[in-house]
Amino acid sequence: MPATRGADVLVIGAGILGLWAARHALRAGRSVIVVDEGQAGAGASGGFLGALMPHMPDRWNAKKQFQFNCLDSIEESIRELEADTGIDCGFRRCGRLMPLTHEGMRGHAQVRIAGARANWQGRYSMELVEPPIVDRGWLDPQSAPFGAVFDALSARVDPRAYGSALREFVAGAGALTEGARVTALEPAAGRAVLADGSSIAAATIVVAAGWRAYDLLRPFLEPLNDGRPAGRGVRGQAVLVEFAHDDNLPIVYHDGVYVVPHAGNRVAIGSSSHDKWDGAPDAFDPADMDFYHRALKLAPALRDAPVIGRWAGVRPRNTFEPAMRAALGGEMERLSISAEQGSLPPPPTGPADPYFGPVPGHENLIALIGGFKITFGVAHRAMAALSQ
């Protein structure tokens, strides 16, 4: 007869969201089992970028407030994790430069600067950097003919070191099983079935399996989503280059291209984004390098920097239909969890927004479905409710 294990909390997926959920539950004194069909910290969580960047601070709303709360508090959470594990996560409040490529962008920049002044609580600045931009070739003046915007809120973290620290904590305080695939969820019975026929019983089941979560959650989410899939995988690529620097450089970001300086004379460059792809999700495509060439135009100092790492992976992107957003919003309101409390974000308002919370009709089934580009910056608070 297949074996059955049990715990207070079962977390499916050992990426950044799943490991943080497990950490919160463990610190609250709950027993936790984490399973992942691959390796902990791999997949979308195992890239190079680690850019922690805010939404633009104009047109403020509850979602932006939640993200601000997360970015404001992340350093404290990471320092606690580092103290618990002895692993340096490579965090630095490095700031971000965004070039202005035409005159009209200056007016938009002033609106955003005013928004930062009003909404960032006086803790972080956003300012206009007048042309010409002169900074050792880190941002090409020709790429910023009308100056640039610098914000002091943006930060960076080393994704692989960060994942290693979370894995170290969770494996030491709980149970972590890699290479274990969950094939079915039975929330009414408080059980998940694995590919080997065994099962895990848990009072709370947390699904944080990245883009593969959509298959597991299909029986529960598609009926809410007008019968359509609740999301899709979006494939991306990035590279890591070696470039000597004093680790005082900001992130450069423009039109979907990231240049992220890291400690140890490393710079991450990304990323591409494709809804459809051929081959394995993590197979690097050398023909898909437009993002890299565009980055070299932004930061010409990197033109001779050797490429020392290549990454490809798939990120989740929600495609919530209006019916599903209404259902999820109703569940969030019923639970009276607000963005100001910082435990969960507000109900989804757009089709690609993240969703962290119970699946309607199944209070013991929690979905942690990432925010595509913002997950690393909010993961430490996405499931803080498990510690309450």
Ligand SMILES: Cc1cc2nc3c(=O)[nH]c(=O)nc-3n(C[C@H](O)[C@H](O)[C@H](O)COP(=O)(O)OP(=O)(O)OC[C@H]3O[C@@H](n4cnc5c(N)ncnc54)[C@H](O)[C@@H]3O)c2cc1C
Contents of the next structure:
Amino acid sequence: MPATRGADVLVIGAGILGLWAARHALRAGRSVIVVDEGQAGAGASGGFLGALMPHMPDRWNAKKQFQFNCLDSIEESIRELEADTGIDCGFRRCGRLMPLTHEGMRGHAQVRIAGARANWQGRYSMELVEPPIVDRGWLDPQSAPFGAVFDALSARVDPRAYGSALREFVAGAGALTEGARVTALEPAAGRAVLADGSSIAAATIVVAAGWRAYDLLRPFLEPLNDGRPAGRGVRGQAVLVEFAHDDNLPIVYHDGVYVVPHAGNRVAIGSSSHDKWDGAPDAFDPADMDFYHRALKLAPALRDAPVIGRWAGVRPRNTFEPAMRAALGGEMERLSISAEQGSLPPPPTGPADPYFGPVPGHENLIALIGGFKITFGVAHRAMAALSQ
Ligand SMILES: Cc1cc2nc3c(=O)[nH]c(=O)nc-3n(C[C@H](O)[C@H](O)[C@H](O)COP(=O)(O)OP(=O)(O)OC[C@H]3O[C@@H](n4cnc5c(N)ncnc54)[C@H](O)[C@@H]3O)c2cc1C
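Given the form predicted on its own above, I would also like to look at the protein as it appears in the form predicted in complex with the named molecule.
What follows is the whole complex; the chain from before opens it.
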């Protein structure tokens, strides 16, 4: 029987969420073991979009407040990480331009602009840009016949550089074990079992295994979810193109398509979403390029830009049924999300929302499961509780 190791905190999964959880715990002086079945950053966190985009600022709730706090604080957290590791994470508060494609969108835009004024604490603007859009870089004026909305809160980070910096910090503390797969969780015994038959004992077990977290957490979540899976993986693709620019362009976002300018004359374009797929989850499918062609319509300047990278990954999508939502609702007071706000209505805990917190009924088992389009912007605070 292989030896059992032990630590204060065991983190399963070395993606953006697991590595941040480990950084917080290490900085608080705890002993930490991070295990990843492959290599750190090789899951969904290893792509190249890195868009950090706020939820719409109308119909404000605790989730939006939490995300705002995260986007507001992320630069400081990244600068600290860069200072600790010497690795530039490619962060820039670049803003975002969203084209308005029909008249009705202008009314919605005004409501959102009022929401930003009320809820973004006067720190970041959101404004209507009247047509024709000619002064905002690369958005084709014909793609925005009714103007566009620009927000100054959105930002971008280079996911691979960001992941490398976190990996450097965690591995530098001797806390990272790659090539080690957890096969079962035994929270009552404070233990996780690995594929080689060994086990790791820990006071706190953090499951940050991306979309594969649902497999590990099945015995604990499905009873709360009317017997149904608590989530699924949604596969997506992105490409990276080479395009000379001064790195002062905003993100362009429309209807699921992102164009994200990065340093070094690179631009990331994404992304697709598929519940089902053939073959390996990370094998790029050349037939799945509709998002790219739509992006070229938004930003025709990219038409001749050579594609220099292709990437596929799977992100988690929670599918909490009402029973599960009710169970999580009971835990809300202890989640980072609600800990960050005072008297706002609790987040709706809708099906696609992230979940960061203890698994109901298992104090020592923490689930860190990201949500759509939000994870990179909030990962640095998702488990800040571990730093206390
Ligand atoms: C095409 C695409 C574009 C995206 N664009 C953006 C974007 O612009 N902005 C944004 O915020 N988000 C974006 N996302 C979502 C984001 O990438 C994910 O939500 C995020 O990376 C999830 O991070 P994670 O740490 O939870 O999971 P992952 O990065 O997937 O890490 C999980 C890790 O756990 C390991 N693991 C799994 N099972 C086990 C096990 N049993 N034992 C040990 N280790 C295990 C895996 O090897 C992996 O390294 C995008 C996703 C996709 C697919």
